[in-house]
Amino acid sequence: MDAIRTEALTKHYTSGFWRPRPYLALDALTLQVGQGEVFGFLGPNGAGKTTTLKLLMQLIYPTSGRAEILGKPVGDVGVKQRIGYLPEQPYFYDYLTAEELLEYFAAIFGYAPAERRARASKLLDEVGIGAERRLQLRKFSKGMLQRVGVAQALINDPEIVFLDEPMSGLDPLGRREIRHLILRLRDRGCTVFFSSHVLGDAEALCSRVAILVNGHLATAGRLSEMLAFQVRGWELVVSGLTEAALQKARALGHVTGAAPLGESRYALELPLTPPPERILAELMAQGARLVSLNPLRDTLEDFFVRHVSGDARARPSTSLGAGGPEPS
């Protein structure tokens, strides 16, 4: 049984005041995600992403298709007490503080006062909130409120969590611990499907990716296994470099861009063959020094602006009249 399943699900939103017009926000998305597996929905703003969350979560109804989560449709009552919800930019009230919001969802699922508080609290801990959950909200920047926002999320221990953007607004050591997070929600076996626009998070996570641009699936799969995102060649960044070894490693067709970044420091392009090894120990042997490799591959707004380009060329809009929103 797939964790979730959608079949041609289909949105239009009306747009326009005098005239409303449908505007294709969501085109027969067919998708499925298997249970335990960390699964990225990605895509550039208006893509789709934040579309099909909602519909997922029956907060707004699909024009056409259907959905299931653990074979049930998605308006199930048993279904929604297994599942976990981080929308995009979560609002919560002001005056609470953190504890008193956790302790609050942790009531609706129907845990005892002292189970809501051990939660409450251990949650809060995962999260990287400390002193500041006796505050109340309104203090919090945008990157506590990010992460007091999954943790509302996980209150229930749900099967499946649904992220959208959860690494909005957090800093380095704040996306860290939610990537640590959500491996670790993945080793029990909980299924974890997150949207973001960060190509980074979901080649540091994600078991497979689908990814969705202009309202309709580009493709779907393993990042490792899809075309686009191949390795093409490498950066190789070295100091203590001489012009005349620069030279000659041109002229034998082993680098073919070289950037200078001051004080004997190049970045140089390489092509896949041969073997980065053999051109680094060449170029060591006449003084040069390692600093960095790292493999060029296009990146995912390369994929973006590539497939956007082509959607335009073949479909002059995705609103079935003129004008519209572009839902998330």
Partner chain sequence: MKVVRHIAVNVFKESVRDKVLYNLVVFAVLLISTSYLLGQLTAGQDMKIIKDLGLASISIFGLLIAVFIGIGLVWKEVEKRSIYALLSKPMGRGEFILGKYCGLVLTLLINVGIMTIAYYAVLAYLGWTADPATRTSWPASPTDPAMLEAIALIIVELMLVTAIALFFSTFSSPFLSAMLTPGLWDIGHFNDDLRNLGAVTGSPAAASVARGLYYVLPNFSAFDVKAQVVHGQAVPLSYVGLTSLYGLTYLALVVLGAATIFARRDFK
The other form holds:
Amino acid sequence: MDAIRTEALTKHYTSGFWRPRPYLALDALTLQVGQGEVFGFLGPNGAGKTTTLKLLMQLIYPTSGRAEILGKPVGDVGVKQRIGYLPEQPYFYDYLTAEELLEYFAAIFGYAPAERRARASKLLDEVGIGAERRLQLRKFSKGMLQRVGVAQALINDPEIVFLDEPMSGLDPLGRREIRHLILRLRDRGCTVFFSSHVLGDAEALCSRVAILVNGHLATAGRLSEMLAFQVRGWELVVSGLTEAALQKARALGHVTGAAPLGESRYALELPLTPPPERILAELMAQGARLVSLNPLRDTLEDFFVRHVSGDARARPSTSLGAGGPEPS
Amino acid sequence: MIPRRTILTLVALCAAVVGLQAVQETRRPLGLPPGVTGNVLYVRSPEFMKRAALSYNALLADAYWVRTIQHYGGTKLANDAHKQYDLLYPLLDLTTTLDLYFDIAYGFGAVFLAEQYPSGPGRPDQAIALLQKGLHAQPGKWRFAEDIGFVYYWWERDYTKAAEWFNRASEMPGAPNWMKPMAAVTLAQGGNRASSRMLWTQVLNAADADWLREQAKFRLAQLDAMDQIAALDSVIEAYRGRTGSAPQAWADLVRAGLLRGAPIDPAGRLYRIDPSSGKVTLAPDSPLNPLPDPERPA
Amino acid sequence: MKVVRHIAVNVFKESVRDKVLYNLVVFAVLLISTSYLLGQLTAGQDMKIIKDLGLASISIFGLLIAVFIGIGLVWKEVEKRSIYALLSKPMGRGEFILGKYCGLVLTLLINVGIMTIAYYAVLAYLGWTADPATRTSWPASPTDPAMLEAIALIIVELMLVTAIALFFSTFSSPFLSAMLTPGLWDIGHFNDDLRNLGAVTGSPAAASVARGLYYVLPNFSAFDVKAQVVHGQAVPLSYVGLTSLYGLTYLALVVLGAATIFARRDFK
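Take the protein just shown as the form predicted alone and give its structure as the form predicted in complex with its partner chain.
Let us now look at the entire complex, which starts with that chain.
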């Protein structure tokens, strides 16, 4: 049984009051996510990620198509007992404290008072909310609300968690903590379905991803197997490189581009072959010193741009009514 | 879509609501002890209200005027043996204090106040007080003076006072030229039908509201009927002089050649003739009933 | 159904934290200061005025709470998106609506309960301090339990107003609801006039429309027995019973209607 399964899931919004025009938010999305997977749901803003998550939570109803979670149609109360959800930019009752909010949600799951307190306290520790847990949520910053949001999504030890942009609003430290949390969830056997517009998040965590552009599923599979994201060269930053050494390397075709960074530092573009270790060794033999070496590949943004332009050429009528407000 | 069961429940609840409302309709309304109206006017002091209104005096005056009309109309239409117009004067007082130049409130207010119970509170004294308040605010307003004269004439039957006020009105700027003769006629002839006719004709010509025009027409029709009854009385007198006995029916008078046919009143009903006394009266179902007292004609 | 209780308690908690209960302080100050002032002014009639004022304030404060919390109750959750996390928890949308409704009714009950206690306390004090001569002019005892009938009907009326506010709140903005709810309340108080309109208006079409509205619109005037109890006029229990049954049926209809609309909504 799949953890999540959608079949031709489609959502039209209508925009405009006097002359309603349909606006295609999600077009026939067919997707399966297996149990225990960490699944990245990627796409630029307005691609339909949040729409999909809301359809899975039955916060909105599909125009056509079906969606199932754990083999049951979405909205099933028994299934809701077994899942967790972090909405995008979460907002909670600002008159409650973080502790009270989690205990309230725990109560809805039917836990006894002592159990509620224990779970709330454990999860707040886990997302790094300390003494602030006794403050009303109106005093919380965006990042802290995000952490509380993650905690509330986990209050029932869910079998599947749906996280909508879990990294947004967080500082680098926070992002790292959430990343570790997702990995811990994976190790516990929990299925994680999260959306993001940042490729790096997905690369570090996901077994599989799906990429959504303008409401269409552009591609799905393992990131490492996706042609679009293969390494196509290296970026090498060195210092102490002489002009002569650079000319020689260029002549050999070992360096395809060079940008001076000042003080005899250069950012060099290397081809895939020969291996960068060899070229580096040659340069170092001539007095250069290594600053950094990074693989060169398309970013998600490059992919989007390429896909959108290709998409536009291939399918002129991408959306039913362009110009409508984009839900996010 | 919406589940069938939900729709059925909604329909059943709708039916229950309408049904219960129908049951509520049939129950006897809860009464109040006699003499208690349940009418409440929280602020009765016009002076206080004037301060509380800040700069919205005129607007508040409009609101109180609307409330006045509702109170008067609602009470008049109410099917209640103990109905009371207890708020009428306080509301008018508030209205005209908040807006001293609220001319309709003075004019119509006086008409409402003077009207006899149960069509009104029957307080000509309050009507006069209200108009005098208006005259105090706008001393040159002949209409108010005329209206005071009218209340004295029609409701108080004080023809000296009425003539005095008509006279005063005639001296005010813009007063119509019939005002002076009106004062003279009223003074000379008291409340006879000729002066009444003159008064009501002026009301009819000057009225700016339908109901006031209707009222004037009605009063004029009554005056016509009274003139006709007087004429018929003299015909009967002539018959009696000729035959020595009272006529039994209109046919007797027609046969005697004194009338061309059975006479009808201005509302289209046959006049009655009392065979024993020979007195002429309106048909009991005539809308002109009751005529004003013949001894003190209006 | 446990979910309903948790949501209801949370609504109550919200109203307490949002300092809604401060109205009670205003109520107490109003009642006590007026009774003190009136005591200086009039004799005999002051008891009637205090009773009038107290019952009117209970009803008006209750109405304010019902309308101003009721209209924002669901709208705020949707607008601030706090509903997203909540509805993903194991509950149906119907339970959410019912929970919100029960929470507001709970808030109202506690509020009206406290106001009633304060009301009777002030009346008892005034009754106790009054001289025997004044006492004989009163049509009813200062702490006449019959006034509880009026308060009971006020509560049913407020429950209906709450249901209507909640109903509007499920699909319209608070601004619109804030006009529609008191508007309906106002019309409902002129319900008897609608029935009599046929006698006044010349048009039979208008008369039958008015009559139709008379049956369909909430008849709020039926809930008002304040004048009767203050004047010591008996209000039969059957009257209270039938009116309450009417009110409860009506509110069941409105709450179910709210839940039905809410169940189909998209939260964009």
